[in-house]
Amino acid sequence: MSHPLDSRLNEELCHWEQQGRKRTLTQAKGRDFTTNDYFSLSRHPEVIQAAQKAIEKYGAGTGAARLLRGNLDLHEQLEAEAAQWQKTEAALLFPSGYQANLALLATLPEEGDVILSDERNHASIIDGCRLSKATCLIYQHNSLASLQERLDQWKKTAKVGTQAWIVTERVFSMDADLAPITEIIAFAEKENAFVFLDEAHAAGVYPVLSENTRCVSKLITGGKALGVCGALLCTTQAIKNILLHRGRSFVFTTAPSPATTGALLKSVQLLQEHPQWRKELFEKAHFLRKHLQAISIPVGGEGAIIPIRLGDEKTAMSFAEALQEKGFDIRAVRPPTVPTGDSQLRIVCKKDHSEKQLLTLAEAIGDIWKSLVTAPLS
């Protein structure tokens, strides 16, 4: 049966398809080089057992928001563990990193304030800025000069008592490069600004940052190195208390399930108990980068994420499909996730990838490159 909205929506979908940007859901198949489960904690027996025990003790769901009857001692135990890990006063558990960024950015910066956001920040940061009553100014990626320019622009009309807030990812999810955090915090100190740091792809992979009064929050997402889902906003006790009152995406949502909470708690504990895992992960990523560079494949970024920029969307899609046919689950990243003309393969290394698997992947990429990419290698 057709619906009155069908023609309008199908017209939009046709437009996406004509642009080569049609999206469909596909099930996982082949060796995982796509997910951000860097340490394979989603399948770690202790993490699975912790989830099972939590279900047995508390049930399958919480049934309410935390401020009603949904608050568990397990939630509070996880928050205490996360705060200790990240060297902050407190932590607040959210069902997702998206909701955490919305709560933080829509609540703390007030009308008259300014949010200075890196142009490559994640969609959840962008949407949080849009919900805020503060002015949002975008600075050029990782550019301290552009950050200064945007702040000076705001200062010309800023009222007394207003505040500047800087928001950046620590590891950018697509470019896989690092923000100059030391310099940004020094800048914030000089300019009496505060920093919101999104640690989604950094937590567990890079060492914990030292305490600093200018960096007032660290967002730890549970679906990356922790291998589960949800998010932990590690922050000051005062900010946590304000979010309990005014953080709408926290206040008006059902509390994370016991299984999620128990699994996250165990993952946080395991990452602290095994700091050598970071070294093993970087060794695998370095191994693959080295072999790709040896055959003149232009790789970008640093750390566990290895982007290969191809530019053209169709080339990126064909490249990914060819790799999938060879048994490697690698996906193409294309607009609107990345800017037009910046389509790429996004390869994610994991601690448990073997050198043989990485070598085989490098050889497959080299073979496909020769047949698909006509531009000279650089």
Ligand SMILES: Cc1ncc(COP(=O)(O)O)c(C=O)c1O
Given for the second form:
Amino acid sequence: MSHPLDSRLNEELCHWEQQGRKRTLTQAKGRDFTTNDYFSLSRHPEVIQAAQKAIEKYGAGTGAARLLRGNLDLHEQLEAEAAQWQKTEAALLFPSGYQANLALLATLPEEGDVILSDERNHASIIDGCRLSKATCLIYQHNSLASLQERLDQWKKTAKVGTQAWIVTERVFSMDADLAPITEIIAFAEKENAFVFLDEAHAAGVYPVLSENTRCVSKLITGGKALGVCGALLCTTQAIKNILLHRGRSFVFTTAPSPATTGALLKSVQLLQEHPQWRKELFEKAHFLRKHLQAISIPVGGEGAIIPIRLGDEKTAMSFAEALQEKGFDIRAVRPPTVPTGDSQLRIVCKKDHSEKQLLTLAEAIGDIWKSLVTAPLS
Ligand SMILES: Cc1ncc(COP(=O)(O)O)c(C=O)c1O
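Since the one above is the form predicted on its own, can you give the form predicted in complex with this ligand too?
What follows is the entire complex, opening with the chain shown before.
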């Protein structure tokens, strides 16, 4: 039986389908070259055991928000460990990175302030900017000149006592390139601006950013290198205190579960105890990049994420499907996640991939490239 809303919603769904952008939920199949679980911590026995112990001690759920009865000593232990790891005064645990970005951007910058946001920033940053009462200006990807231009544009009408904030990812999630973070911090110093750094794809993979007074928050997402979920906003004590009062996506949500919190604490400890994992991960990524470049596949980015830009959405989808048929779980990234004409394959290397697996993948990509991509893309 059809629901009275169906005809209206199906019209929109038809539109997505006609554009070739229909989305469905699928179960994981094939070898994982797609998740951001770079060190396979989601399967690490000590992480699993920490989650089990936390459930035994605290139960399956917290039952309330942190400001109510949901606050556990385990949450506080994790926050203390994260702050020490990231060399910040404090840390605040969120159920997700999305919520952390919303809380930060909607709370700290106030009316009359400006948020300068990189054009390639993640959707959670974009949505946080949308919720903010500050003016939001978008600067060209990784361009200091564009950043300066946008700031100067705002300064023309800026009122006394207002503040400029810069928000950027450190490793961009799709193109896997790095923000010029040293230059951005120097710029912030010169211009008396503050920086919010989204470390989603950098945390655990790149060295901890050295202490400085301009970068006032580092967002560590728990669902990537840490292999769990949730997020730790590593920041100053004063910012943490303000978020406890006004960070709506922190205040009005149930506290992260004991299992999540226990697992995250163990992952944070393991990453600090095993700095050599980063080197092993980079060696694997370098190995795959080298073999793809040797067969003239135009790989992009740096580090563990290897994007292959295909441009056309349909080519990217067919390429990913062909790889999936060969047993590699690799996904196409297409609009609206990336701009139109920028569709790509996003390959994620892991520390535990063997050289044999990486070689087999490189060969498969080479074969599909020959049959699917007739002329090399610029
Ligand atoms: C750069 C960046 N920021 C924030 C998030 C959101 O994190 P979460 O998945 O924990 O909501 C993501 C997740 O994909 C991300 O890539």
